[in-house]
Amino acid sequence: MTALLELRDIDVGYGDVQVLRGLSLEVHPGEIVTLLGSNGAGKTTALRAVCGLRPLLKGEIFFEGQPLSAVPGHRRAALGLSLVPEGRELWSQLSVRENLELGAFRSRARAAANLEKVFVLFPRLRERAAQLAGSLSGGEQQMCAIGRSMMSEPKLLMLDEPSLGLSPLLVEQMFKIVSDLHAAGMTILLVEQNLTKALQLARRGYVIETGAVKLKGSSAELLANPAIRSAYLGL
């Protein structure tokens, strides 16, 4: 099956601080797709260059089998990349509504179908539609984040930690979420610091330390690596 996305041998860095070394992996459609690991281990920068919001110092990304290098972000959106950024990034003084609306640029025409599907996936969302993003909860400002990525009918959504900041039962939710998305045939790569509810949601993962690729394979078969068991989740 030809991937979706390739991200093949790459090198990215800020400056000059490379954050990324010969990075390669891939997700194939319908899969949700780990990236796990330690802050500052590059997972975010992997992301955002995925977005062409960081330039490639080496290697190549790929996207439904077509080179990215030469395709600037906002393409990049209209071709069917999402982020649901860390923080969640919306517009606070603007309306739910509004933060949605502008996410709608990549299908215009199905707006306000879209829309309501961002509001039946997300109730609390129609009951705080006027309402302004900065005045919301943390939960519901995920919720306004991913909803707004919805509205632009994305083939893959990124997610990078969703569950940061939220209360236990709001992750509970918020992974609920992930998982209704990628029921309904969504495919989603996930960077997440709770490493046991990414590994139990995903198919498989990839555990990047400084940059590359240190460790790789089925959820199964890294919740039972003694190495992840040991470092990441203190067993």
Second form
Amino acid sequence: MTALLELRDIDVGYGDVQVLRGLSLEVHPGEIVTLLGSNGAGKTTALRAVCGLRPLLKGEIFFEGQPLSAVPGHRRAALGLSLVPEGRELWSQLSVRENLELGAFRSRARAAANLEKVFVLFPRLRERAAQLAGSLSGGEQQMCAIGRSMMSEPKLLMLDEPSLGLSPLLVEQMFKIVSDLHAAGMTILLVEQNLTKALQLARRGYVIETGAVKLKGSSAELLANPAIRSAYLGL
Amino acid sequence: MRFVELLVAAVLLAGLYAMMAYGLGLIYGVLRIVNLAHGGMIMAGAYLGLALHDRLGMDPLLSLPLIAVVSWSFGWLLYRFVVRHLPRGATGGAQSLLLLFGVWLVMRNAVYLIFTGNDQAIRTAWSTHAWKLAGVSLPVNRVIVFGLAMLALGGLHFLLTRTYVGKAIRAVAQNPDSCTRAGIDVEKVYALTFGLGSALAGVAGLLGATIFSFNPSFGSVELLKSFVVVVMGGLGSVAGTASAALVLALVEVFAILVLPSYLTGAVGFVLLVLVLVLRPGGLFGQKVLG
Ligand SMILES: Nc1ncnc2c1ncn2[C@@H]1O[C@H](COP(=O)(O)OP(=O)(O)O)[C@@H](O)[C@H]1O
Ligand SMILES: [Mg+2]
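Given the form predicted alone, corresponding form predicted together with the partner chain:
So here's everything in the complex, that chain up top.
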């Protein structure tokens, strides 16, 4: 079976600083996979490269077997690829409704139907539809960012630290949302620093360190790995 | 009566100021580029209107749509082939500033060669008439210019707040990466916006030319006044721009009563300095195309 997303041996950098060094990973249809690593390991950079926001110095990214190097960033959403970025990155001075509508920029014909689906998923957003996105609470902003991604009818949803900056209660809620989306059939690539929670949710995971995969395996294997237990879980 | 007449004059003038300033603010708000060629576009609009009027006998009201299209295209091309390749933001600002200033100088000299440096004016059948309303004289050309400027700003406001393209423009101003992720071609939006700002400048130049006489340096004072309005009114808010333009026009017009005429031109800049010192965020806040 071809992978939905495949990163094959990619190098990415900022100026003279190389951040990703031969990173490879795969996500198959229907899977929920987690990408783990400490702060600065290169997780966000990898997702930005998938979105076409950072150029590759080497390697190739494939989506449904199609190489993405010839596809500019703004055409990738239409292929079925969507990222909920670290820190939400909403258009803070547009209303919640406008944020969602623009998420459907490439699927405008079905925007109204998709908006309704998002409002069913997140009733809070319906209540806040006319408010500026910047005035929402952290949890609501995260919902708005996920909703915006859902508006583009993605085949693969990538989430970059969706629990960042949320209270413990909201973190639980966020993992529940991700789990529900997956149960409803969404393929998910989840980036997290919260290893325990992410590995409870995902079936497989990759641990990256200084821009390359250090460990990979099923969640059970990773949770049992002594290196991980000492380095990331403090056990 | 004198007071009412000055008040009316200020309001009518404010329409033109708002239009000139909005083009500058829009480009800065979306691209983070100070378009120093703005003054050149204002001047070009005036001379294009003059040529169409004197050579082809076209009324400025007829040449307006044509000049809007021509200056839009000029802005679009300038972005696609020149501005796009320059660095932006905090470190790259100087390059685009110098380049666009250069574009302005080239335009100005070209116009100087074609039309000489003499003062020109576009005189139409309606440029010397005035309506009387309750004893107050309303110069027809100024009323028309005001009406058209309001129409242009109203249309722009509608575009920015009610259409997908307009919302995309505002979104690009706030977070371009999120736009790319959502499938919006940010480069296209930049080119479109540069075109819009240029079209506003060109049309404002044409409208100004039906009121004032002009020569190749037309546009310099207008550019500075646009700065004053943008700084006071914030970026890209139509209401903020209109209010700031009104403040500037009121101060200028009423300064005539108390200042010698050679000083009235400086009032706008005194106002700018006062605003920068007292309210660095602008009089009406600093929302970016909110
Ligand atoms: N815009 C940038 N310019 C320069 N260096 C950056 C930039 N963004 C990230 N980096 C560097 O790249 C490395 C990886 O960052 P990032 O991908 O954000 O890691 P993670 O998401 O795993 O925390 C870090 O060392 C960071 O300092
Ligand atoms: Mg990160």
